[in-house]
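Starting off, we have a lone chain in the form predicted alone, written out as structure tokens.
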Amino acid sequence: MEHESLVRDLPERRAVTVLPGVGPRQAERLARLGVHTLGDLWFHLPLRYQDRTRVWPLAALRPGQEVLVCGTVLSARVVPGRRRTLVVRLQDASGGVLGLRFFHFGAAQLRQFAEGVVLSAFGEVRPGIQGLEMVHPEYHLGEAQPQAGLTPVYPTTEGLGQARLRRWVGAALELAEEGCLGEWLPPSWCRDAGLPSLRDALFTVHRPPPEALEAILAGEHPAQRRLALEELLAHHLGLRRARQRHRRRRAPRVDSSETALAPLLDRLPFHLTGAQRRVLREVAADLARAEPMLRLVQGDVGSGKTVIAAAAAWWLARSGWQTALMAPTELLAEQHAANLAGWLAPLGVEVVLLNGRQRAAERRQVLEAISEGRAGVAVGTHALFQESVRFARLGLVIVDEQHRFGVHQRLALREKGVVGDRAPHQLVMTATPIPRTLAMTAYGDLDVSSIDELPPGRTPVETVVIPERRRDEVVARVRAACGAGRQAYWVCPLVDESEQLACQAAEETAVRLREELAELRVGLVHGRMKGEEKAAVMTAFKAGEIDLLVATTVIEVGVDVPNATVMIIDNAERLGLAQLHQLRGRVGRGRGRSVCVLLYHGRLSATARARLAVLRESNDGFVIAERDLALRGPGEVLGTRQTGLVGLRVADLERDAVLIPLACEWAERLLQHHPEAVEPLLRRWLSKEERYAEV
């Protein structure tokens, strides 16, 4: 009780209305930013900084710079057109000239800009019709007044300007006296790590002094690292709490011995790799305990993760428990259902498929089989965690391609198996290998297993990068491969943020290729086709009745046609490394030599060139994942739906990777020696939505 009183009475918990100028209306606007208390304002950290510490000569300006300038007005005139604009021309002693362009202006403003008036402005320099210009810059009449330090730019909302936010943050900082900040980390820990106190870190980040300029802009200042470490620590604690709470529940304890697995292994048309056997032993050890398994299985494209899922489902089914397997697309769900049925149905395990396009009668039969316990395995997409789906004895939840779902969706499916203090086991699978630093942060509530070995006989796919002007060569390559009895894919990725446009592009490409390759059987599949149509096309392709399959990225995961040896990815420069690697993984699944052609349009940006070069140099998904993290950042690697990472305010998982092991170590020490600090840290750094540990 004494501790709770201390937390409640800290200035950190005082309402923002104690600040001058913050009335009910302004408090409502701050609330839209998640700012309710002084503590929220202290940790409402700058998105970036503006450098107003020097006045730039106009002759030295370059496009893309955000700078403070000062000059004399040469002219000011209204340019007529569909949209009238006011253009002011400035010149300074360097001889350079800069335009200031205003789309919204009045007569009084025009009179301000008299010839010869000295004017200061701050804004981004852009190329204009008559040279460099700033569009709607901040400005004032008179000489420029450089700031002593960097100027913070905060996240804001409608009706709340930067000037007002800076003033309120400054007023809140004045109340942040030593000893009243809620310093939840032992000071000796920070001193030993060479990091400042919380108060000093906050003052530095909100009001960077001139000498900190270079380090702050690079994100490497000790103050930023101090806050980043605390934020990473809070995220890790949230995941640890989720794990601890879940592990306190009971779970089905099943016979997961090798003897029990033998009937399934005897039916497989292939031998398991050493990596698959190692991961199976790890899963078996989890299932033999009476606490819920929480395991992530990551493995490269084609490494054989589905067999791990089948083995786990078989172990559960032998003991009378059901398994739910959730996949991100209907196509992948259908393929999983077909594979599992082929392996498990002869052993007496009924496998059912649930998707959003089933007719009412068929859906009713599937739901009855699940609710009555007759279905040992239920496979589906998001339809699985709808309210109408009720399991009789759900003992295992498998989520394929976890990064396609949010954490809450994984938990929603898990909750269907929670009865009293009993919870199902969880197995999460991904063919997008996660770099170790991301796995520690994104999947801190899961044990991680890696299938780092491909089945024997798989040959590396040769990858080439070709400009669109050489398209005829690519078409000839497809003709030669199909003429030799092989099959090929031609993928048309999302050209815009519209599935309809992507499908249209695929349809147009199919028409063109049917004309160019009249001797070949050309099929088409895309996301807007009916499920039956897609299934029919994929079945025909797998049976060898289609030579060339034109598709959108709907075939990114799960499609297995060993005879397909050529993959053409059109507009390859528009896709990320992970998606390109997934698509490339559709070929090279047999013993024939395979090739992936990355066909790009126009001039490549430096990032796109680097991305395609990585694919050309490596077939190793783990290497590609690390490079993807370096090129694109953690948000895109994991997907924006990955709750708990999108909200990072200070930490950068690539830049601050060195801090993650320390954050994990400190989390352990806090839980052991200072458990009272955990809840305040979670409240400080995680939003209510991100505190999924409390689900």
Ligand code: ADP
The other form holds:
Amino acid sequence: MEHESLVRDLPERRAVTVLPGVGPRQAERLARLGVHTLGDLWFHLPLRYQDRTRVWPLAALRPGQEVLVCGTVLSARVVPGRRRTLVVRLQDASGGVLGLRFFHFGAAQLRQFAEGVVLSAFGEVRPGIQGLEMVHPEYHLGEAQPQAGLTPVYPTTEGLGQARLRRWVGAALELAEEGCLGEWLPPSWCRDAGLPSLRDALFTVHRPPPEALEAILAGEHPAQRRLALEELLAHHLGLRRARQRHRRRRAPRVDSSETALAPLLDRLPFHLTGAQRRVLREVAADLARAEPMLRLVQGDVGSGKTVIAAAAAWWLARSGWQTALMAPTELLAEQHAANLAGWLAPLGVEVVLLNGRQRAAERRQVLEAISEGRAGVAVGTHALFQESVRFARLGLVIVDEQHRFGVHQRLALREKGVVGDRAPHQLVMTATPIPRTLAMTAYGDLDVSSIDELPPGRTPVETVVIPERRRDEVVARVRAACGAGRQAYWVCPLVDESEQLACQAAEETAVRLREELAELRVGLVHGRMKGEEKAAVMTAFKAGEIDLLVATTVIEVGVDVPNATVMIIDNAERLGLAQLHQLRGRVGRGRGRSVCVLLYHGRLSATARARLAVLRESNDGFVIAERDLALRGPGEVLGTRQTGLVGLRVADLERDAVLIPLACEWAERLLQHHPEAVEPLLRRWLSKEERYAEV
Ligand code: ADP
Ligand code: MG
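Swap state to the form predicted in complex with this ligand from the form predicted alone:
Now the complete complex, all chains and molecules, led by this one.
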């Protein structure tokens, strides 16, 4: 291919050994950093910077700073002990004193540090026993020599010091003539966006000029933005390409007509909402094509996503294909299995449940039903993509509450249906809406359907925020509701990230509530109970044999008991908005008026107050997600686990979120007008694995 050879001959692809001083041994070290070519060196970007532009007065030092200092030696003492240390005390005109501590030192060094000698050092300031100190700073005798600009710190490897790396990067940059750097973005686009050329951007990040200091340290310099944009663009192109490649595979083409659906719809105790019908039509259109579907169904908590999954599974099953439905918790998997069996078994589709805690004999039977193709639908947690699970004819993979899984888990499950060039359809469902721009980064051009309407007859959940000292009122509310035949949840969230403590808290709360509400039947469910125990409690709760269910956040997703109308969330201030919204979604599912009590302990910080207020004011998952995004930033809302955007080198999803729409737009324009730029950009920014990654 012509452009292949073009790419190979670019100066960017010349070996590092063309640089003076880089022999085979050095090249080998560089290779450990993934640096083989001049281009790799140009794009070996600083991890961070050191500010050696000024000499700090010792009296002004604060712990944690990394600074350049200069002073005269007051004393140099060897402190005996388990580890002999050399402590040199410096003083300067500001009157401040700083200790320099060395654990390894020679006699010659000791002699150097004679009293009155002028010494400069660079290092991190730490609190020591006798005031501030630096441990093993870089130092030299004589006055300090401040640098004109920031000093880059590069990722490095053993046996390769910063100084040498800096020299080599510098030498490589000298060879980076205008025009020999692969500038793949049209200059006019960059100019219009206020961004520098690639050459200028690289020079700036490797050798930041003094006037760029603040912007560079904040990560907001146009040079950094230019590189971040190019990187995001490359990742987006990579995702799109993987997606296109995947599209070329064949997927089961099934009869997804309305007529085919009728037997299932006839069995439902309700009519589909308009939004559900629209989403089903979108899914149906995908299934009628021979290319694999990759569709995200977003719908707020309680919007009725399960029935979409059931319909898709039914269409596949009618045509002899199996469906795997993966849920994030065993509770939810059990509930899905029960629901789907209720709808599909009468139509002749066997639904099996696979969970991590089944006995060997039972498990073998389930595995057999799956591998022999008898089971039309297999429901489970991540137990589903274990080695031992083999499907006879897997045609559809459904991932519920997709935000709880990583990209790799979804792909692992999908692999079970890949046979030759055949791949299963994929439907991913989430109640945690992802803003459109982030969805594009996360999935390339994934198709998105939204169930933007709740089933009729739902009354919005009233949400109140109450301090712990008014707990009695809350208990009274539970008593009143349960006395009137309703049911309630009392959730004890994780304390300090520890599941064990959460379970303990739930146990203690249950004991206390059993005393306070002696007339009620109080149940308990938490993550440390056995699968059957949990299932038994949930079944009892569903059947109305338990009035008040004390639980950890295991009930966060999916659990559906329409008669439950009260949700108490203890320690609500510890949870994120999305999680609180999910928990609140466990009530308000029936016709009764529901209430959600956010019980907080201690005093609320201003942010915590603002967050809980968002929940009180809105019942709309989309609004809440947007507010969450504003309060926390996309990095947290959308972890890299979900985006699959691992290994970003310059871009930061949080800081550079504003660049994402532009990156997507440019990707589109490049594909149309400069398709020759795609391959080189992918090579430049994506590792080998990422380049061949799948979606
Ligand atoms: P989610 O989108 O949160 O997964 P579910 O699928 O669990 O929601 O549905 C929530 C509840 O609403 C279930 O009890 C379900 O049976 C019921 N439901 C779903 N669709 C409708 C509808 N169109 N009309 C009435 N109830 C519905
Ligand atoms: Mg659900």
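This one's a predicted model, so the numbers in the text were calculated from it and none came from an experiment. Definition used throughout: the rigid core is the maximal C-alpha set that superposes within 1.5 Å between two forms. Numbering follows the first chain given and starts at 1.
Trainee: Quick one: core overlaid, is Q426 moving 2 Å or more at the Cα between these two forms?
Mentor: No, shifts by less than 2 Å.
Trainee: Does Y600 show a Cα shift reaching 2 Å between these two forms after rigid-core superposition?
Mentor: The answer is no, as the C-alpha of Y600 shifts between these two forms by less than 2 Å after core alignment.
Trainee: Taking the rigid core as reference, does the Cα of I216 move 2 Å or more between these two forms?
Mentor: Yes, shifts by 2 Å or more.
Trainee: F122: how large is its C-alpha shift between these two forms, with the rigid core as the superposition reference, in Å?
Mentor: For F122, the alpha-carbon shift amounts to 11.3 Å.
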